[in-house]
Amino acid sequence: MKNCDSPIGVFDSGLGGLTVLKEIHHALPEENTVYLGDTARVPYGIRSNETVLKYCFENVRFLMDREIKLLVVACNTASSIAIERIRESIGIPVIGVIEPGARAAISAAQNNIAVIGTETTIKSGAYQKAIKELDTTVKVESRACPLFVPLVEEGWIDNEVAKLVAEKYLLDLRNVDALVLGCTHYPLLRAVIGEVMGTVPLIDSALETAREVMSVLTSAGTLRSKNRQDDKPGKHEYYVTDMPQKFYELVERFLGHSAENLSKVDL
């Protein structure tokens, strides 16, 4: 039976969702969490919609078996393709990364918003649709930046190569009112992207998603910190479908600390 002590479930196609998890840990340190990284089948951004749906539901079943009270789809590709189908299939709140980012972009922008992400996320038009549903008058530009993910996973987040790639992708977008980082890897490139974009506000969907999690749990009365007499930090479990050692090595880059309770699983 799910209660306040039940964990928040988070899944991503790989490592990028750890940026969302980091913001959840920061905003809600008392909450228990379970993270699943489908590292055996990353990236989702190059898969067909049918394949992404299949993978997503296998991830969902794994996390639901752990009695989670809320699910975060911490993958822009999965959010763009599968979020509504997932919401229809399970009886707990489901939060993606696109809607929170779209709302924050509308709040920050006046006339012109740019969205960057994987090829699949951009082709899906999910961010464009979410933004237009909030304000039909806003112009939305979108651009796929496929080299950003391998740069992050290689650890090349602040060197000359990263800057040159960012300039190639972004220099002609510096006239927009806000730039949405439409991939969970991209916050790790925030410094380089910010240097290229100058004063343009950067919308971090990971941060906005964590705020949404707090809001939903508060409204549901299932926020763990509001229902305990102590302030002990939450417990965190990590699961991957492949290369646990590499995941362990990369966790510190994403979270700022090592990952205990890490296991490899088959879905």
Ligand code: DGL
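Residue numbers count along the first chain shown, from 1. It should be emphasised that the depicted structure is a prediction, and the values quoted were computed from it without experimental measurement. Here the rigid core means the biggest group of C-alpha atoms that line up within 1.5 Å when the two forms are laid on top of each other. Compared with the form predicted in complex with D-glutamic acid (DGL):
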Given for the second form:
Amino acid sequence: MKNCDSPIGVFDSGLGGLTVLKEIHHALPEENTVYLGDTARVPYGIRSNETVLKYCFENVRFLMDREIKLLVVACNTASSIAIERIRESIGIPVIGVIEPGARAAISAAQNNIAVIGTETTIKSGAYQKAIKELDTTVKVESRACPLFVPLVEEGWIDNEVAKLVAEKYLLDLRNVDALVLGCTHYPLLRAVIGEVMGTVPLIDSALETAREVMSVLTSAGTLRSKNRQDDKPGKHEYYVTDMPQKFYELVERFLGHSAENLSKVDL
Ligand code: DGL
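Mind pulling up the form predicted in complex with D-glutamic acid (DGL) next to the form predicted alone we just looked at?
Time for the whole complex; same chain goes first.
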């Protein structure tokens, strides 16, 4: 039986969703969370829609078995392919990262927005559609940057290789009003991307997604903080499908806290 103490479930193909989880922890420190990183099968963004859908449903089943009260699909690739199908198939609120990212983009720029993401996300046109739904006059260009995810998964976020790759992908996009980091892995490369893009604002959906989580839980009356007398911090569980040690080290490095309660699982 789900209640206020039930956890929020979050999944991504690997580490990237931690950028969203971090904002959820920050905005809602009393909430219990369960994070699943499908590290055995990352990257999703180079796979067919059919394969991404299959992986998503395996992730959803695993998290539903943990009695989650709300699901965050903290992966743009998965959100662009599977969000509607997931929404139709489970009886709890489901939040993706595309609409929050589009809202954040529109509030930062009105004329010329560029979106970068995985091949699958860009090919789906989901960002372009979500942005145009908010403002039909805005010009949106998009570009796939497939080498960024392996760089992040390897922990190569601030070296000369990351810089070179960022230059190769982005140098000719420096005339836009805002660049949407349309993959949850990309905020981890914010420093090198920012160096290449100069003063162009970099938009990611993490903060806006955390706000939406808070608003949905508030409306549903299942916000943990509002239903407790003490302000005990939430408990956090982490699951990965491969390489837990590497995940543990990278979480510590990127998020500055350790992923206690980390287990490897087979889906
Ligand atoms: N972090 C994910 C995204 O937002 C997935 C990257 C991948 O697995 O290719 O698209």
